[in-house]
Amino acid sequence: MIKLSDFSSFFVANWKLNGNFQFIDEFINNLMLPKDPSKCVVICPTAIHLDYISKNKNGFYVGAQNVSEHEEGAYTGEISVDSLSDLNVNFCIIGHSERRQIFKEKNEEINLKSERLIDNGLIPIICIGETLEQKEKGITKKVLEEQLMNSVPSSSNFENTIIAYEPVWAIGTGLTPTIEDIDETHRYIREHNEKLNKYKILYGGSVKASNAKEITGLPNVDGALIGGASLKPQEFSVILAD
């Protein structure tokens, strides 16, 4: 397993159903990435790709964008933990609020899949994030305390697991929170409960390159979680520079 404190940040770059052979070819051969060893990035493109992109990295590590609860099983159409582990994937998107809402993924699917990962050596980056009507009831960070509490499994430590907060209305949407925002929240999810301090939080929604160095200059944030943004090579390695 990786060791998460050898990195001051994290970039992760979600690909979602996007991207193809000849787009990893010319991602990666625009990608620029950043002289700071002590940035961490990982691409995690559609499951099909996984193979393609491992046997091509240069300089930065891969993850998945979900795995099964099953180890293994008559589970058609599932992704094993073993087949990310055979593949030399490193880390995991779990709980993504697409996972969340579209799908209907619960807090305590989310917690086993994480476990999952933790006990075969991968990193699992567990989503959490509130909707917009949770939001505007006033209660994000109630709903976010939830999911902490039953997302994170007891395996999980600062160097087994990171946190990537992520506000569902903001994702995709163009819209952001504002710095003081996610300031406040990414120090109410690090200081809420004291097993989090040391944990790397990420921040993703509508993260691009005119506002990212900004957000990750905050003293909470760890890093990036980055959607649409990753999916344009000269964007992102602006993203990496900053």
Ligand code: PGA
Second form
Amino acid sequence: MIKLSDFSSFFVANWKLNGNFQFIDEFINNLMLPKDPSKCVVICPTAIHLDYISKNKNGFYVGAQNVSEHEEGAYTGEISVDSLSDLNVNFCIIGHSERRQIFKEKNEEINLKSERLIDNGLIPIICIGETLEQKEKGITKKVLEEQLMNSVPSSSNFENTIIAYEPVWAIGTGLTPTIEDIDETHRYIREHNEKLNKYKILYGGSVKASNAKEITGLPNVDGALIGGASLKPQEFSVILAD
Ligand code: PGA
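The form predicted in complex with this ligand is what I want next, because the block you gave corresponds to the form predicted on its own; please supply it.
Okay, now the whole complex, with that chain kicking things off.
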């Protein structure tokens, strides 16, 4: 199992439903990994490409974008944690807002999936975040609290779990909260309870080369979960270098 405390920060590329073999070859050829070995780089391709990228990886870790809460059995189309382990996958994004919104995943399911990963030595990257409507209603903290309470399993701790704060309205839109708002929200998550104090907490939502340094430089931000900009190896490399 990866020792999270060996790293100062995490930069996770969420490729979503993008990429093919040619893209992966070009990406790896053009990727410049950070000189600082305490920065952990994780690439999360589609499930179909996990095997290929695992065999071709060099200097980064591999993550999945989803896993079944079931160990095995009659669950057509699902991906087991066992199959992820077979492919040397060390991380898995869980509860991304696209899964919560499009695929109707609930906190309880996210909790079970995270528990399954932890039990098998994989690191869940549990995503939480408010929608624009919730932000406008002024209930961001309440929403985050409910997500934290219900989607983080009791077996989770700072050594086996990462939290990613991703305001839903900032994902893929080019919009980001102000730097003060990111700072305040991350502090809120960290201080939410004693257990969360030592967790690595990533920010996600329109992180790009032009804003990554400022965001990830905040004391309570331990790295980033990056969608669109992670599909551009040159831009992603700039983010890693900062
Ligand atoms: P974005 O996506 O960087 O394109 O906003 C982030 C994410 O969905 O994790």
